[in-house]
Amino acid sequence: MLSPHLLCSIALIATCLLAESPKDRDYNQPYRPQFHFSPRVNWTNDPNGLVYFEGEYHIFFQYNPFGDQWGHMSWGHAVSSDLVHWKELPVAIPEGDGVMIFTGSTVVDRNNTSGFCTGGKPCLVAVYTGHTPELAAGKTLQTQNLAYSNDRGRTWTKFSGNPVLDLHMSDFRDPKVFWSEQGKHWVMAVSLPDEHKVRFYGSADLKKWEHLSDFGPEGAASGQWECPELFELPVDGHATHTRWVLKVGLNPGALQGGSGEQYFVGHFDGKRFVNDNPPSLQLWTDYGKDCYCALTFNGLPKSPSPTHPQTQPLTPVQTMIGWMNNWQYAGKLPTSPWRGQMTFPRKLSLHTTSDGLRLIQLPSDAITKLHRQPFTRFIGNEKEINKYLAGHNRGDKMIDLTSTITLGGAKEAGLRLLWGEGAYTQVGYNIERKELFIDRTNSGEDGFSADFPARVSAPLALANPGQLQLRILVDRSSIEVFAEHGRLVMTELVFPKQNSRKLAVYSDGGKLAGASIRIWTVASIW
């Protein structure tokens, strides 16, 4: 009789096998998102050790390969060379000897300082967190580990001599690495979810690492802390002029239930990071209930400054992707033969507010590569637009909406998505509370978890009084709302009828008095 040991090794090798076979590759269901990436089949959750790395875009995944709920975690992987079509590969880091394989990153190692390249070429090396369920004294046992890979990401070797980094505990997860140039070594930022800390580590050749610092609690301190990343960006454009953004995913305990993640502005001198701002102010990447653990690529190729491009020095363009889930009912979403989804990539800078410091958040400019239908603009009061939307509706669901909503003498006012059979969901905007929201109480399917039909909202000053500014992708089962010009952002998942296709303008307690619309068709991208 075969181990069971074997027989899940044999199980992930024809799972692997699978994830390249040209049969049977189904990506039109229902709800299949038709430009954010998510695995052909099974389980996944947060986005690992994304790099960019000789002309390829990697994004790897928490994934299971033997089932549509949470376990046996692995690294799934996906490649794409615009950062818009991906394709999935096998299975980079499986499960192993009992040690699921958690939430990372993945660095490029330039200057093989860690020992693993061969050839004389940069390697990928993958930090990540080893999870053992089950110790003999009944403790679960979080480490932190290494791999390697000298064929573009392809293949993968666990470090022999893992773990390399181990302090007994059974919360210590999530390792975001880099290179520091300040402290001209490698900076491990890690979690210590239930002190509500990040801690920091320094490191010449990725095996051996010495405590540096720790950050927390700050901000909000509920649930645990998860998932921490730390990133530079230029202030307002300049190069020269930079900040440091760390950011902490927390769950449960987010602002809108369940999970979610607020970030930081401040200085790391390679060493520590310093809140630029009071410790009890709390800032949140995205005000929806469905983006979490969002990370940014490594290594990405420098361009010039969009504000300043013959002054500035050269910058990657600093891309983010999350998880687009809650805890509260990831492992019940109505979808098949998948579960699990991301964010599409966004780009980020900080932009001075008069509030101060803040993350501006857009979609990737790589969404242009998939614009099929030359935009539509109407122009008009509430009734003429309609009108118009009534007659020439295509019925997509994977649309990319900018809107300026004039509110005039209407309370609320926004626009009416996947609308049909009865159902529908709202992007709006509250003038006396002025409030943002997203309400998805009557979006179609929502009987799977008590928690999902909500209407979520957030503070929002518009920068012109009495104008609304929106860009909104629309992608069959989600929406990912940016306000303002990126400066808030909301995402939620939605599961609209067969027929819920229309798109309007609404308003209520009075008139609004004018609105123009662009509307871009987007592409599969499968």
Second form
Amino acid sequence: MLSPHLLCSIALIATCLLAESPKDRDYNQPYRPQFHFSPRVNWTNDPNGLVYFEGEYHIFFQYNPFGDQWGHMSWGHAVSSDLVHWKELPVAIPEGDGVMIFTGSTVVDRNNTSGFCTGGKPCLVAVYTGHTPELAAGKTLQTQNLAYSNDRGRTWTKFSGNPVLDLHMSDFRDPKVFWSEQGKHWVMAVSLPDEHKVRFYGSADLKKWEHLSDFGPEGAASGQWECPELFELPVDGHATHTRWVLKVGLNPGALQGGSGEQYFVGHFDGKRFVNDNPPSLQLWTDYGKDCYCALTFNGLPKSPSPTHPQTQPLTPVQTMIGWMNNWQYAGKLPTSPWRGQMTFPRKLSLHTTSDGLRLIQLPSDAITKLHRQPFTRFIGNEKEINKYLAGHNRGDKMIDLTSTITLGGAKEAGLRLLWGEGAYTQVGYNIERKELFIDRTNSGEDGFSADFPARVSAPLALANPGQLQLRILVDRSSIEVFAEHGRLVMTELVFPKQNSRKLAVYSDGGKLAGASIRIWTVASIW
Ligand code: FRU
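Having seen the form predicted on its own, the form predicted in complex with ligand FRU:
Next comes the full complex, and the chain you just saw is listed first.
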């Protein structure tokens, strides 16, 4: 006979086995993103310091370790080996001595230019804005600072010589640093928010910085300029023919209200960025309301060109992640115990269009790791497709969808997503106005801010007139639309009802001629 003691232990083990898994407990709330990064608990805003190093992708992020509102800004940290499954680690760089750790970037110091690296090996150096809220004089101070890690980002030491750049200004922030082959030095792009300028500095050792040039104001110049980002991209897949993209966040005053981001295409010689387009031209990286302070990875491995694998030199696939949010309502989102999430990683390229060179964004190919059952691949008219779609119950909300809609006689056509319990989000194209739009005015929970329930639109000339091409990622609380093979991107948060899972093609003002649709269900990363 088993002793009472042993019986008790068996009962305990059984209870443990039946208990909720960490995923259910921590990552399974109704609005919890299932394939987008969000911290387990508490507040996040901008992604910071994206870097690939020794087989790991690192995401750092603006984080409040003590609550679900902005405050005590520190760098949270998570790592991934495949760009989709993230493991959250302890806070990397905490607020300290009255100085918050604002947005910045991380570089791999391969040749120990900084003198921080030990053991003859490369180390990671983070360059961030130190934000001192109120000095005795009642003024805030923002300066640029360093921290370094010799153990693959697990522990960080703030440089004893901080700050490395101090203009005695209240607004001077968000350094993006990278190694410039052209300049043969480190380059920092940093924002002078109120002047609507990006200032460039150069350095041999990351510690002493020399002013190189200023860019701006150009394009859209309202609100404050934040989170500058500068990166080089091959033109039409030709690695030897490149241009530079300078991206700048604006808050408030962006295209769709609140925060948003614009970009410029031009030349960078290691010292100065020159816009190829007239200063008045405004180009937006995202035409939705919810993509801000996006950052690209430093240190990405080089891979063969997808278009010219034999003949082109190896280049990294530039990959960008943004904060999927808007300062208009970021503090009011109806989520708990976390607040804030990131976009899915996007691969970037530059393509020649009839309007000139434009940024193309598509979901990173890493998403294929999450694809499950291609339950639908269907071509037909509206009625046939919808009958087919209605017959499939997907169980959860996450999908990766590709669709081509032949507009025919319709004035407006598109997709109704996250539909059920009387709510849905509409992604559609208005043919007369030549506009793509997302309408979330009846998307579910939206009463937390008057700025949330909106219909936002963007000008879009179809490459193949009469045919709309869409790729859409749907998670439990977001929709990312990549139209016309990534030529126009719209990102929107939504808070659908529990059973809003249906999907349908719709048309208005006439009949659409037909559509093809392919849907992958997407697995949870948690
Ligand atoms: C942008 C921003 C940055 C700043 C950070 C503070 O969202 O305002 O300019 O560094 O957030 O959290």
